[in-house]
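Below you'll find only one chain, the form predicted alone, shown as structure tokens.
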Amino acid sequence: MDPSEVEFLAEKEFVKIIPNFSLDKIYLIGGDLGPFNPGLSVDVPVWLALNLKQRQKCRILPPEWMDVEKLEEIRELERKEDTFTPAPSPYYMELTKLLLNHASDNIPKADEIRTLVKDIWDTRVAKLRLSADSFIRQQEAHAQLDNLTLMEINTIREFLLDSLNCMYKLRSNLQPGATKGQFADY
């Protein structure tokens, strides 16, 4: 899965919008949305919120976790803990990118939020790299991935798969009866 596919999944998350138009309920395969009344908030998927925003049909309300004080707490907790703390959202990085790129005028303190989310991301990725390094050095066979998001797993996936494949090749060469130089890709 590449980052664009993870972003596609993130667009299915719901956000609140305040429409500036009237429309009865709309019936979609993914579920019913609406009714839409001017000035009354309604939950819609991010893809629809961004589409309506681009057509100047709504104002997007930031998710609850997209608040400077909450993100500062999350950042400090992430820095203090050795293990991964629960992410603010399963798609926090993708949602931040989408919402700040397309609706930053609707999000108070957008630049601070962008910086805080980047700090959280950098801290988590640094922990992930250290964990992967420790995992490979100890020649582990499995790992527990608690509190990681899909995008975070996606960033380390190729490195881990290549490393595990190399470890497998090395181990199979060290086994009794293995012919020197014989490698098999699985």
The other form holds:
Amino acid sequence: MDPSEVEFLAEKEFVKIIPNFSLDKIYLIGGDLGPFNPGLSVDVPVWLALNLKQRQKCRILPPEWMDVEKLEEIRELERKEDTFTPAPSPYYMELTKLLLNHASDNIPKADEIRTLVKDIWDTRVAKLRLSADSFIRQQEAHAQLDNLTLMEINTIREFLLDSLNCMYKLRSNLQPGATKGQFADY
Amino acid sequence: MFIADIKKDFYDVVANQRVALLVAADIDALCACKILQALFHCDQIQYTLVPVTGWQDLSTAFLEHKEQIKLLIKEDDDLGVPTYDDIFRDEDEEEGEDSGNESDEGSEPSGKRRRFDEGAIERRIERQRAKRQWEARRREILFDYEQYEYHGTSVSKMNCREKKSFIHFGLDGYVAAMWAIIGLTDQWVHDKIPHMKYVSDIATVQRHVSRHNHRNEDEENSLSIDCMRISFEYDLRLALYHHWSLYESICNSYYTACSFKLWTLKGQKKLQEFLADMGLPLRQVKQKFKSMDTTIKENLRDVIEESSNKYGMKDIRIQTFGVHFGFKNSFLASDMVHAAAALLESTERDENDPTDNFIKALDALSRSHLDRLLSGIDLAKKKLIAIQQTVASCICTNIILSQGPFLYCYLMEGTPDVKLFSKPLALTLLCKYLLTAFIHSTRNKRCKLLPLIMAAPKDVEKGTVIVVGIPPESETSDKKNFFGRAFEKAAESTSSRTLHDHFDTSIIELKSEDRSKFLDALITLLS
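Show the form predicted in complex with the partner chain, please, because up to now only the form predicted alone has appeared in this conversation.
Up next: the whole complex, starting with the chain shown before.
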């Protein structure tokens, strides 16, 4: 999966905006989007919010988890624990990037939020690498990791699966005379 | 464009149609174009952008597009617009179409085209008679009106002012304010508006900007550093000094160079005294401004203001705005004007398309093309150095001659950088600096009140020169320029081959052979 595909999936998440135009309820295939009235907040998917923002037709409100104190707590918790703590949002990395690139004037303390989210990401990916490393080294049969987000899984998926494939081939070659001549060129 | 106040009327009319935007080649028009483009993007209005450099271009472009468009938007800060009624009328007459409507809507032409109605011949004749009478009266009025050409409120500022009615369209007033500021500064830099008007216009824009700034900064500066900030500055009048070294900037800004008379040895000494007076070591002053010692940079403006008062430069500081985004990028409005003007008229490569330069200059004004802006600043530095050297050589070799009612100067073909001065904006800038320098260097009281006409070779193969006239320098001038009419009359009376193509009627092209008789005619006309 491409990271841009993950971002595309992330754009389906809902976010609150305050439009400055009025429009009746619209009926889309994915669902209905409530009537738009200037000055009243309404929930829309991120793709629509960004489009409206770029056309200067709305103001985006930061999601609840995008707050400096909350993110600081999550970061401290993440650093303390050995396992993964629940992420602020299943698409926290993509949403941060999208919202801070296009609507940073609507989000207070945008620079600190960017730093905090990056810290959380770094900690989690480091834990993931450590865990994958120990999995391969100890040649475990199965493992379970909770609270991973799609972006993190996507980061490690290709490498982990390829390395497990290589390990399998190496292991199967050790068996005397078993798969001689059947070695498919990888 | 003669829409007086309510832009809402104009915008609503335009909103559902396809628009052709004909933009003149100067920075104010570029800024207004940017504002309109932003508006059109937000509301998804289709538009065609056509850069034009003169009346001929305008009519060609109009003829090319006339099949598809009904309303023309021409951007020019000069109020000589009515003439394009002529374009409408002439070619309609050629086609023999029923264009009677247009005589009624003199100042807001919306050229509605109707099919030729064969049964209405009598009506047509009657209308044509009425039209001829109307036209004769109109010509009279126009002559009086166009006799003195001057620049009205900056177009971009007008656009920005009507922002209030745009708020319900949701236009981001802040970015539009930036372009309005740049358009206004362009008028000031190229000396198109008097100082008083500049100050009052700045005050109006300052109100808009501070309103927006207050809205954003309620909780302790919580805005991201990447957002664009406009700040009001009472900054020095040294061109490009943030991107150059302080020494170079003082040497190449016309205000300081003329006050110190830097083309003389005495002037150079005075400059050294001035720097010593302020306590700035020469080594610091000659290195790039950004790498100067921070202790020196802290009080620089006040220190310079104090010292310059002693040396007779009372107006070294001017009210202006600065744009900041990110940690590294901060530009004053005049920096952007110089950069965009240098890009618009760059003679770097031989076969440069004017449209190419136009697009480059337009890019430089937007935030996402910083490298363009920086290259524009480099070009502007070269241009300023060239101007300064030319001024110095002109004054030292005394090629400014007093012809009676005006001063005259001709740039020979062998002058270095003369290609730079074949463009109208650069030549006007040179003219202005030369006049100020001349006034500072001459002792003749009468000469100080004379206007200046300057000629420079424009196209060597075709043998044409470009001629620019600027009004005399005075404290309270309202910058009205009568040379447009004067040039036309002189050309008529001597039947010289001239081209009055430029939107600014005080800039014309002339065949070099006709130069002397044209001048003689001018002398007799103006004395």
